[in-house]
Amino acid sequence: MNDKLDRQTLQKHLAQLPLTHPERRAAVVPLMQSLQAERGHLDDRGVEEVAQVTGLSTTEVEELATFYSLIYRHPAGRHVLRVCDSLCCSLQGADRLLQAAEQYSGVSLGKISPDGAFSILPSICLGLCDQAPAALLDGEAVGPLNEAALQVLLRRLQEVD
């Protein structure tokens, strides 16, 4: 589905609603996700656009954007590996996975590879405790992971890019 088209449809729908209508507030996250899919992250201009469409203040949109860990306020790589570092995953070796991911990819946590292909981020609880240690790779759940499986995943991504 085309994120820009979906966003435009949503914007038209919201424009017909009163500024205080609850649907406007409910549209914030889908609008942020759409802009992020299009631009790679939610930039300041995107925060302003969401605020304008929903009738919220830019501060309220910023608060929501920084609350949701899957909304990126800064540029990220084309492929994002989010390794869960909650208690359950940590007990199963998430810390070693994060170190291994840095080593195999050559990318430091929270940074972007020089070619723009990868970002590796620690993530507080992905809700995948039954797959610990787990991660999200480009939004898809992967786990349980070990260092060898992680290396295979990262190698596949390098071959694709």
Second form
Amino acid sequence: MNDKLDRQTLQKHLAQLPLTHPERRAAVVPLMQSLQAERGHLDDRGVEEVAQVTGLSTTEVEELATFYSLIYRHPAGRHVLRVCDSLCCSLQGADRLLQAAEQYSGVSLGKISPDGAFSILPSICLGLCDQAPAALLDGEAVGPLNEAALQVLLRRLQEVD
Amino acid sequence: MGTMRIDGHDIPFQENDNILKAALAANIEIPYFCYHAALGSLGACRLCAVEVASVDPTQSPRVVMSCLEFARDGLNVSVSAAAARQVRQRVIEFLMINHPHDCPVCDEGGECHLQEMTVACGPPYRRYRGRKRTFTNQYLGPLVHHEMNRCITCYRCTRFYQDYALGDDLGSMRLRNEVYFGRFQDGPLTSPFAGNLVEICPTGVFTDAVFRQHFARVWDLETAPSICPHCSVGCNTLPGARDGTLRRMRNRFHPELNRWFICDRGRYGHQYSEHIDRPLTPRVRDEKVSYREALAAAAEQIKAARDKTSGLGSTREDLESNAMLQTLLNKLSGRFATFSDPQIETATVAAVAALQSSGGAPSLAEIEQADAALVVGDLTAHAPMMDLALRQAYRAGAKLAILHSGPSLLARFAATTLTVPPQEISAHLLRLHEQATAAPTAPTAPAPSNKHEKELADIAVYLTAAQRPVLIGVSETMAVPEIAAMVQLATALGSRAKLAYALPGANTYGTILLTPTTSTTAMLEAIESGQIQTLIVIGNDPLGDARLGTRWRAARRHLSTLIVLDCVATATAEAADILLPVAAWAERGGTFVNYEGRAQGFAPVFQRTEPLPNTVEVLADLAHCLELALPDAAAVLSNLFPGYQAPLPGTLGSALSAPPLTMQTGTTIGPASSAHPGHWQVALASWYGDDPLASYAPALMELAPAAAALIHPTAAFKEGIEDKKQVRLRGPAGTVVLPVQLNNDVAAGTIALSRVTLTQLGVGHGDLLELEHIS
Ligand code: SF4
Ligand code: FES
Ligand code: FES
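How about the form predicted together with the partner chain, since we already have the form predicted alone?
Full assembly next; the chain just shown is listed first.
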């Protein structure tokens, strides 16, 4: 993706930011999201671009980018399955689920499947404790999960595109 | 303000104290990591657990974090309670899970807070047998070394670096047990205060990269209370030496000055004393000789020249050495001066006269309390810790106004920045004075052609409204009219206003009190007319002077003998006929008088394997060879300054009482014309590592900005000058070809240049210069 286009995307987003962002720096999260939507993840160049537009330093942008678990600083698959491993889900077998996901897909956590279709990530509490063990698939809640349901999900992911 | 009980002892506390702070003040040790007196409480480490008894006896006591709990009257606290001890032990055990077992090879060993706390509170054995989390370290530049695996996430580093010192290139990244303190990418830390990370980190994540190159175990270091020799602030330091060499510099607490911190010039500038070119052997012409031979040769020349001997002292030489040289010259009926540039001499007289009559300069602690401040010049480069004090004022809401001609790091925090050519500074100050004195109802007189009217009005408003306004000028880049205009402004603001000047050397205040009026010009002229044959220079570099180096170099040819006493290889030392190397600061004791007029003593820390005499000793030995009876330094000083008592090293220092200087009149306060067709005004583009001693410190110098001609983009555009293009600059001493660097912090019609470039061109701040395009 060329730099110029990215700058334009950013500028466009900046222009569209609602009045709730009168302070440029406050636009940092929507800007990171917008770049991530463009490229699948926020790369180093993206951090620099966001810094330039918001007036924050690259370090300050990096602090935020690496704090929010929904911002990816590394390439991710086209689909992302985030399996919760926090307290409730853990008690309901999340750790086994994560192991099964790795075994079934042959892709280790945080890596991308060879066809680029998906990544599986462990996640902190998703606020879906009532559906434990829970997961987010491309932002949609799924749960309670079991190994069979997980396999169905993963197969679907491999088939979609 | 109240009393609480800690383990059966009554402990007083102040309002808003937390339990930890009050306990520490009473010398009760509650273990802690993340709390710091300058940074406050955070509650990140959980080590400061104590047990607090409930007021209701039916309720059981609870464990709280002592740094987060206010001290209250009648509160009953136990540090020794089993429950609190257990929490602290577990906290240490958790922290040690990932901490490497590298104490035997860790630089922090011997002064590691984590090591001490682990021994004091932790379990003696590690139960954890699993894999440890490991991080990749970053290259943070030549001054600070990074070892992230040792981190205990107390957040002290970022709280100091970002919150306190307002740096933005070190931060806390990531989540959970992967929290990482570093930069976005590898690269040198940019803050002038980065070196404080070494002391603020309670373990060995950030260590001194310079000390590391020539390391010693800290318990093997010789130390003694010293004073930083690198600028006029006079921060208190603790040098560490071993085997006859100086290894490192640390902060030493002074409640009114530097408190817990020092700047990187102060911390890393000390490498000058171990520089490979440092003169260590006396020399007569081209021959290395013994100390006695050099002395005898010097005495012989002085005898031959008789009353044609003169002496040049220095602002970086201590009070004793300058006073002794002056006394020696009195005996020889010779002239005595202390500055190599008469313009800087008169500006310094004016600045010190102003400080004396304004009732004293504010301490750094007082500068921190300012609610509005006006800074004239690049303060960071000339007195870094004054900048750090102003950053604290800014954090507390003070409005800062910066009036400057070239780059200034403080401008980022200014409410109002006025970037004007050097020769227009005084006009702006005068106008500001008018604005500040105008009765609120009277319409302000229209200022002829001042495009900054609005900004000046803003500054006038917040300076006059302030309860504790502070005015700070950088005297090296100011002329008498500007200094006088600042005094006028301070007077107009009334007695609540405080006035300070950053002076150009550690002992400038003390030196100027010994300097006869206009002595530099008189001395130069006397040399040029052959009235002086032998010149004794101590710790000064007239031949390397930016503005007058050429004239001094020409004058030098009229001298039959140049005798130099110094601890660095300056141009003057190299040109000396007789060179007498002297002890560097940590190798001797003496007194510096800082910008407030505070005399502070420093003690000898160590001796070199082949000890060098200090300047006073050399002068005394020289007098002896000349068969002159010279009183000792203490006697000389009590003669000069009534009631003088040498301030003891390690104390807070004492005000030096001296007869008031008078600001040299004859220079009218008025706007200088600044239209010079075909010429550019020169501004000194200094930086925080720029001082005559620190420029011999290799690690610090790696960070020196590359030589360039800094020009404002608009000015460059008007002249058809492009960024990065080479231009030729022509000054009285020579021409220099440099790449252009566009910089928004440079005034119109002005070129900002480094001190080295100024010396090559033979110009000083505010002088004129020609610029030629190179096709
Ligand atoms: S501010 Fe000046 S005196 Fe203080 S540490 Fe820095 S250079 Fe030394
Ligand atoms: S613990 Fe899994 S969603 Fe809350
Ligand atoms: S000092 Fe209280 S939690 Fe760290």
